[in-house]
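As structure tokens, one chain now follows by itself in the form predicted alone.
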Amino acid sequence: MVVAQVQPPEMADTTRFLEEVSARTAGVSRLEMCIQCGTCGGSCPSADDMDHTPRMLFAMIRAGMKDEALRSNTPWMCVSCYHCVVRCPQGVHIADVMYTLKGMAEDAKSYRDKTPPHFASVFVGQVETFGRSWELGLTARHYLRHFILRLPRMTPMAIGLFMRGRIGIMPNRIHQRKQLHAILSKAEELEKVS
């Protein structure tokens, strides 16, 4: 006689969140295999100002709490520096899955500060038209729609970097970008099927 291991609802409802963060998360995440250490943390430039390290988060995501991991600033903090992926004695993709977690938050609408992702959507719009970031025009538009009183400040870093040539007045438009444009298409095309 087969006996079915049937889990108890809640139960289901926390592993649930770990397989959709899991399957939607690019390559093979390892999330599962977080033991908890906390060595992300301690790695990241960016763990002072995130409410929640990214072991907390990954606790959250084990427990299941959806909306309180998607509405967490921690994914927005990460700068992708790879720091907490390189340390991590699992292997676990943390980037990638901050990355995912954006993806599900903005899908969702369930972040609490629109700030990051505008952020984020200025810095995408700018790459599909030139090929590349514009650091002129996506900290005017960021700064004018969040920080405007900010912009005094700046101003004369902004100005030094504009005397050394560090940043244009008008964008740098990459070469063939054309050929981006049908990598991102594809790109796009495939997180559709997937």
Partner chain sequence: MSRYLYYPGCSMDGSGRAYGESLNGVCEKLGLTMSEIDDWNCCGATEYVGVSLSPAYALIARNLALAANAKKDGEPLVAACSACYLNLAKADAYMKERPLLNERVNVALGAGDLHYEPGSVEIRHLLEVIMNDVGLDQVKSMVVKPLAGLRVAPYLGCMLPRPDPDHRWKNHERPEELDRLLEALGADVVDFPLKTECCGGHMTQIAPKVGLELIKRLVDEAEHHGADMMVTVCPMCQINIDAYQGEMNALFHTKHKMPIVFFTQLMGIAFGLDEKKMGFGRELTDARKALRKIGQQPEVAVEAAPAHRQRPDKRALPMPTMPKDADPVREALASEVNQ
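Next, report the structure of the form predicted in complex with the partner chain; the form predicted alone has already been given.
Lone chain follows.
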């Protein structure tokens, strides 16, 4: 666990970061309702691998510690198991806040391990191009880039999956790709405005 040593920021900055996070979260984040009970961290299967427990991270967000929060590996270690979400007494949308923080860390390029954001961006790139995900293309590209050492073990697995008809050699595509591109570019434009 990392103990952050920083000066408290000015009040205005403090609330600004909290508002920014909430604005970029899908539902109503309810972050300001967190009572720091720690149920989330206590329920989390990934807590051991996290720099900060979700509870600590939320305190950091409310304290306006933007840089530290965006550098934390916590959101990247979240497996979206939603254990914390159903247990949180305050109904904080914990897992969705984790997604928000990933997106913000990507924008600020403030992550230490490039593997997760690369995986996400290759996946998203495929979906934007084809309208469908394509497991073979995704994993091949990802493993060549990040896990060369895992390839000897992955190759027989890929062959096994292929022999059993579980891997498509070519990507599936939707018909209305133009329509999908129009929708996604418009959405991206709206996202940037905020």
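Worth saying up front: this structure is predicted, and the values here are computed from it rather than measured. Residue numbers count along the first chain shown, from 1. Only the largest set of C-alpha atoms that superpose within 1.5 Å between the two forms is called the rigid core.
*Asks:* Is there a C-alpha shift of 2 Å or more at residue 62 between these two forms once the rigid core is superposed?
*Replies:* Residue 62: C-alpha displaced by less than 2 Å between these two forms.
*Asks:* Is the shift of residue 121 between these two forms large enough to count as movement, that is, does its C-alpha move by 2 Å or more after the core is superposed?
*Replies:* Yes.
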